[in-house]
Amino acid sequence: MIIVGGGPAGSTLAALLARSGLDVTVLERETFPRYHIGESLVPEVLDVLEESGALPAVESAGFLRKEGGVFRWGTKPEPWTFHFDEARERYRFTYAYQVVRSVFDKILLEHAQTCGAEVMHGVLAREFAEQPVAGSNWTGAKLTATLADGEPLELQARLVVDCSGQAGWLASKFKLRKYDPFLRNVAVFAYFRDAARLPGREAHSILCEAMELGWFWNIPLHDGTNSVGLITKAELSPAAGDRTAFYESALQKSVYTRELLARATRVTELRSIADYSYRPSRLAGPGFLLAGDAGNFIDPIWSTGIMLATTSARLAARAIKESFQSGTPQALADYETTVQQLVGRYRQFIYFFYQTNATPENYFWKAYSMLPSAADPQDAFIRLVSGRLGV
């Protein structure tokens, strides 16, 4: 098995497969620790990390415990809250974490190594080719890559899983990626020190505040900083050189985000990424599979990034083991169907959520229409934002 990319999807998949006794090699182009955005988890992530064995190390890292979220969104003028433990069904984890990704991702990748996966840093995957596996009807793969010193590397595997994130190594090669015309956003973000915290139980919650230009996230972190980002439509975002003034002007037009940052100091330069949502025309093919952001990416409003990455890794691990045991790729095709349906449900909810002329109750009822097995509309909403869709 070759996994390209050692982020949350790749490292989780590597740990799950290695714990099952498979030979796994992870090719990671960067050297960890490395910076990454996307710091807010949901409870379903903890379920996956418990299965992979990585949870004890994550639990002991000192990350802030996240019990829910605070939203200034829709027609209700004041912020409204939700808590993961409000779900009617009792789940093992009714909390999550706000993580510093450089620390979190390094924990997951090192755990994959302790499980038996080989991890190669500074390796850039380049070419992919189908290759029959001798003595079987299985189509494997040949991969060529470049080591950190420029030396070429050639590997063969029964399956290559692309977990290269938004870089989308195979999605780009095979032109699989289709961008969402509605969710074409840009994220502009920075880190602040000495920001005020929300009161009481909400001190570690994520705050999302909608405004005319888009919406702000505000995520407290255990290192004493806050991640504060603005999501805005691509057509509203100025050129790179003008983004500081744009960002600071947007902060002043906010209400709750501005108040929390009134005595804070920005301690990093502004960063910006194209936050375009996309889906693939397929996730599985002869000799390859896509998982995590290499396949799908959707708007971060519900902190689904790491959840979808790790959940797709868990589903991929199950499909790979079943396919290898049966000698047929049917389980890989089933994996594709399941992941596309999962992401599609969140995409449907995000489309509705961006109709900001609704009340919290409208959002609860929309969730209930998607999860009719829930106890009531609020329970459906909590299950959805917790990642609890039963896959």
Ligand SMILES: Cc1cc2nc3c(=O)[nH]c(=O)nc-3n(C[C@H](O)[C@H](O)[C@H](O)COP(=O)(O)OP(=O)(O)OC[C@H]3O[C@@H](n4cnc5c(N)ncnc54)[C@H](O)[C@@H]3O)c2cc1C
The other form holds:
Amino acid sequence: MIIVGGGPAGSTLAALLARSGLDVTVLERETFPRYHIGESLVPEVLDVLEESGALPAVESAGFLRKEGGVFRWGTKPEPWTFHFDEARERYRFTYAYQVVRSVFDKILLEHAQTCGAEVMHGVLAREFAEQPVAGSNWTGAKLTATLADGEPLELQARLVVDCSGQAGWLASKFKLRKYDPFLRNVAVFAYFRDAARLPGREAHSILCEAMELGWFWNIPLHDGTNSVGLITKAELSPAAGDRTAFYESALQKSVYTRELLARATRVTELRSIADYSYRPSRLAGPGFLLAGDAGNFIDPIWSTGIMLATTSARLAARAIKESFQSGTPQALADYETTVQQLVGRYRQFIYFFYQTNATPENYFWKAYSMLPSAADPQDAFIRLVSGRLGV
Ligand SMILES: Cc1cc2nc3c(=O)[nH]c(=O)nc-3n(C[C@H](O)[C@H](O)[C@H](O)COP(=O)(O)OP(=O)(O)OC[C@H]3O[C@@H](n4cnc5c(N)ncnc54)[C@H](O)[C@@H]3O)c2cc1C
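Structure of the form predicted in complex with the named molecule (previous: the form predicted alone):
Every component of the complex follows; first up is the chain already shown.
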């Protein structure tokens, strides 16, 4: 088994498969720790990390414990809140963490290594070709990569799982990626020191504030910084490299984000990302599978990225074990269907959230229409934003 990419999808899949006794190699182009955007987790991630065995190391890293979120969104003029422990069912994890990704991703990848996976840093996956496995009906793969010193590397495997994130190694090779016409947004973000905290129980919550140019996220982190990002429509955003004044002026136009940052200092350069919302035409094919952002990414609004990355890794691990045991790729095709349905449901909710200027109760009812087994609309909403769609 070869996994390309050692982010949360790749490292979780590697740990789950190595713990099942499979031979796993992870190729990661960077040397960890490396920077990554996307710091706010939801409770379902903790369930997956408990299964992979990585949770104790994550729990002892000192990350801030996140109990919910504060949203200034829709027709309600004041911010409204939700807490993960408001779900009616007694879930094991009714909290999550705000993580510094360089630290979090390193913990997960080292855990995969502890489980028995071989991890190769500084290795860039390049070419992929199908390759029949001698003496069977199985189609495996041949992969070529470049080592950190520039030397080529050739590997063969029964399956290659692309977990290369937004880079989309196989998605771009096979032209699988379709960009979302409704979520053509740009994210501009930076880190601040000495930001004020929200009061009481919300001190570690994510704050999402809609304003005329888009919306801001504000995520407090355990290293004393806050991740503060603006999501704006592509047509409103200046060209890359020219976004600082735009970001600063949007910040001044915000109310709650500006207030929290009144005495804070920006301590990093501004970064930005565009074209990050897409879906793939396929997630599985002869010799390959896609998991995490390498397949789908919807939008940062409900902090579902790492949840969908680690959940797709969990589903991929089950499908790979089953298909290796049966000797047929049927379980891999079923994996594609399950992941696309799961992501599709979140996409539906996120479209509604962006397109409907409504009360919190309207958003709860939308969640209830998607999760009729929930106790009531608020319960459905909490389950949805906790990442609990039951896969
Ligand atoms: C603006 C923004 C804000 C976000 N905020 C949040 C948030 O608050 N909460 C949340 O849960 N999610 C958030 N996300 C999403 C989250 O960051 C991703 O969903 C998550 O990182 C996906 O994990 P992954 O393992 O699939 O990919 P990644 O974490 O991107 O890992 C992919 C790895 O593959 C490696 N790689 C790439 N190409 C190759 C190659 N050819 N060979 C070898 N290695 C390769 C990369 O170096 C990288 O380490 C946000 C995303 C954006 C764009």
